[in-house]
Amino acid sequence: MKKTEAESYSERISLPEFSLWERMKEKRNLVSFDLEITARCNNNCRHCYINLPQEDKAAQQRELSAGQINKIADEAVSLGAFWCLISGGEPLLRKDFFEIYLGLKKRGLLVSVFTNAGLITDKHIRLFKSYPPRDIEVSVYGVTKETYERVSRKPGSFNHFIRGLNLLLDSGIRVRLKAMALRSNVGELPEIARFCRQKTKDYFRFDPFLHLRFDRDTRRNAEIKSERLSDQEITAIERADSQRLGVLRDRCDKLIMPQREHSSCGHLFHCGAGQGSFTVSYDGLFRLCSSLWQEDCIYDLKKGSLGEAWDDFVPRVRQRHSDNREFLEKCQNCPIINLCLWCPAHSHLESGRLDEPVDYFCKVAHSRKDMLA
């Protein structure tokens, strides 16, 4: 049978066979990057670490233009990136979302989108069907109006969410679903899990850890902490979910890359931050990962190049050491660190320091250890 024109230029291979993985083993190659194209959101979720009001004009004025985003994408592709995540805030709030999305696709990137689905329209569906995303990940805060809007604090948001999600699912676009485990929705988590697994066969995850605010807003941080579940509640949920428990059993010893396990040193970064990806904030701040907001670990792309950030700045950040004896003795050599929520970025959000033990994280790790024993 004669091949089509497209087939003559390409062939399908499975990811485990993809030779790029072999080439990346010994090098710090760029694979992907995250673009937080806005910090604004149409909801006002109780647990959110980034959202600013939809009508925040000052935040809107600081947002990178589509042209600036294209420049970053060009540099990233030249460095080897082939996958990009568009997130926010709520990225569909951008009036130029279509221009941004198509600009990334035209550069040959696989594109994923994180959204609450509340702003999805028929026009978005036509865009995604014409230029398919790698996937679209939708947050599910509740499966009843009462629970969903208790989290979102936006009247009418549940109906908008259901309508948008159904538009995506009915179109055949690849959708992934995720949920946050919160004080405000904990009673509905089993129903949320069933809802998600019925709606999509692909993938469902929930996250029990709530990050504190990147802007260190004390009032909003207090709200986030009030939404956190206790260590015992988290492990009870994980124990009751066979899929979640299976993942913990299978991967709890693989969350830190083996080549980074040299805990006798004083290096802060033993994770994958800046090893294959980076994040850019809505106003052009380069970070090694989405959670890392410490001022000395941020590079302003409006004043420099992505190449300089990736080749020079990232290695300097990753060479940072700690001289905090409490951290070095308590955390750096902890035998259950892979069950912990601790990392330098989260430590900074919690304490203002990159190398501070966090009691809440310790409690979660020990409860997980007891659960898996």
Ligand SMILES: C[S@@+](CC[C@H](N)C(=O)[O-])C[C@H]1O[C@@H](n2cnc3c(N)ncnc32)[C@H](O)[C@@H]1O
Given for the second form:
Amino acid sequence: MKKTEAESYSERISLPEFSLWERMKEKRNLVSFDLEITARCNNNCRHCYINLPQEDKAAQQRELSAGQINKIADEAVSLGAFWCLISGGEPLLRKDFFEIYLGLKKRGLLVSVFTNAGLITDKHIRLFKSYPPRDIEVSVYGVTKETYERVSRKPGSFNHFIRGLNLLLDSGIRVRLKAMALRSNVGELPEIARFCRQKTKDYFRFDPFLHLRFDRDTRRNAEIKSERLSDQEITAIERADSQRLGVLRDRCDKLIMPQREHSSCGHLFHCGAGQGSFTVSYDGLFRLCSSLWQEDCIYDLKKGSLGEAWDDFVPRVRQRHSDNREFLEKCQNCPIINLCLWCPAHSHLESGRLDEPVDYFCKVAHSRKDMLA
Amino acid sequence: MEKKVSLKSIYVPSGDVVAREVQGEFIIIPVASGITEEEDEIFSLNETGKAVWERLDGGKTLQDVISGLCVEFEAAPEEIKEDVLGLSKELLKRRMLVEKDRS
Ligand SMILES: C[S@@+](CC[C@H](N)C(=O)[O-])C[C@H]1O[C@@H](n2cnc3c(N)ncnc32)[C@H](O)[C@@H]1O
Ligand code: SF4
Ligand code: SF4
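Structure of the form predicted in complex with the ligand (previous: the form predicted on its own):
Once more the chain from above appears, this time first in line as the rest of the complex follows.
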């Protein structure tokens, strides 16, 4: 197609081709951030790492105000951030969701929203039509009332989910669907996959890897553990999904690394935590990634600034070392760490330490390796 | 419908877009719908585009913008005028610019 004269001054770029993504990833540049604007939720999913009851007044009072969120967004934008994810808990529970969403959009951020869709109304549809999100990601916990509500533990939630999802889909807003593979819905996974693939063109993904709760609540952690599938069940599901298996096989040489480069160093963080993104909790706690809750790795934005957190605090956290021999011998040199849910943050959620191997993760990773062999 | 561009008019960035410099690239991000054909698009302006955009501060007519650029840049005035008119036309068509009185 011939370019018109005027087009030589500006270039239309579709986001997946945007060369800045690549450039931004090369060195430590802030690209995106996640805001958990509430921990409260209208559902009470058995596997949930964060949820507090909808009516938890104390939690509600601790939530950052829209003004405080705007301030964080201003700082993030000046550090170069481009993309923001609004999550929770259930973000639509907040009465000032519109204000928060528009505040982020008007700062020139691309905005994604994670939701269970149960609270979507026509008013949300009008908002998203006028000010389009980058995408809305909806979790599908079941495709029958029985299964969905076994997970969500809220009577009536299945109908609300279906109604909300249909409103979104009918409006043409970009929706992505995803599912968790849980003990409570594993029998319905094939139907969930079929449902998702029928409703949207995008690749539907499911996740069988459950980490523990941010508040380390023992009773709720036991519930999460009881929702975890066994290593054999996980690999059976992955094997049955030809698309997923294909991707894993194609990336095999990156997932299994017989010689790891940093085998002799004691550094804990070899992942991307705090390199291009960060997460802020509903009450203003800054983390390098959403699961990293170890007390020395948290920065309270209510008492400081995002600039200081990003420029000074993160590099200090990333310097942290381990002297735990068992960890250094096992995980630090592990050739299949990329098939494993192990990371310092998840280790801490399991054991209270950043450098402890986790038996369940280990078992799953080894089964996945055998599957790919 | 083609918008007519007038040298005597004052044009300003529309409230429906945000211009930002990220990693040395000058980009225009749609905030409201209907700016780009696909929702998944953003615009990147080159040096000339950026120089024009930054002068559209609500106080200058397009003629003022051209005169300013002629002082700063060495290109022939005719060329600059053509550039500015071409760009403004495109940005107006895309609703990235609006005429001040009607904004
Ligand atoms: C916490 S929810 C917040 C957004 C919204 N309420 C939802 O359910 O999509 C974000 C995603 O994390 C998933 N999730 C919840 N608990 C998890 C856990 N223990 N481990 C991994 N992912 C989990 C949810 O299923 C959901 O897809
Ligand atoms: S809907 Fe989301 S936030 Fe709510 S309980 Fe379920 S997973 Fe947690
Ligand atoms: S838990 Fe096991 S599989 Fe996972 S990184 Fe450590 S040694 Fe490797």
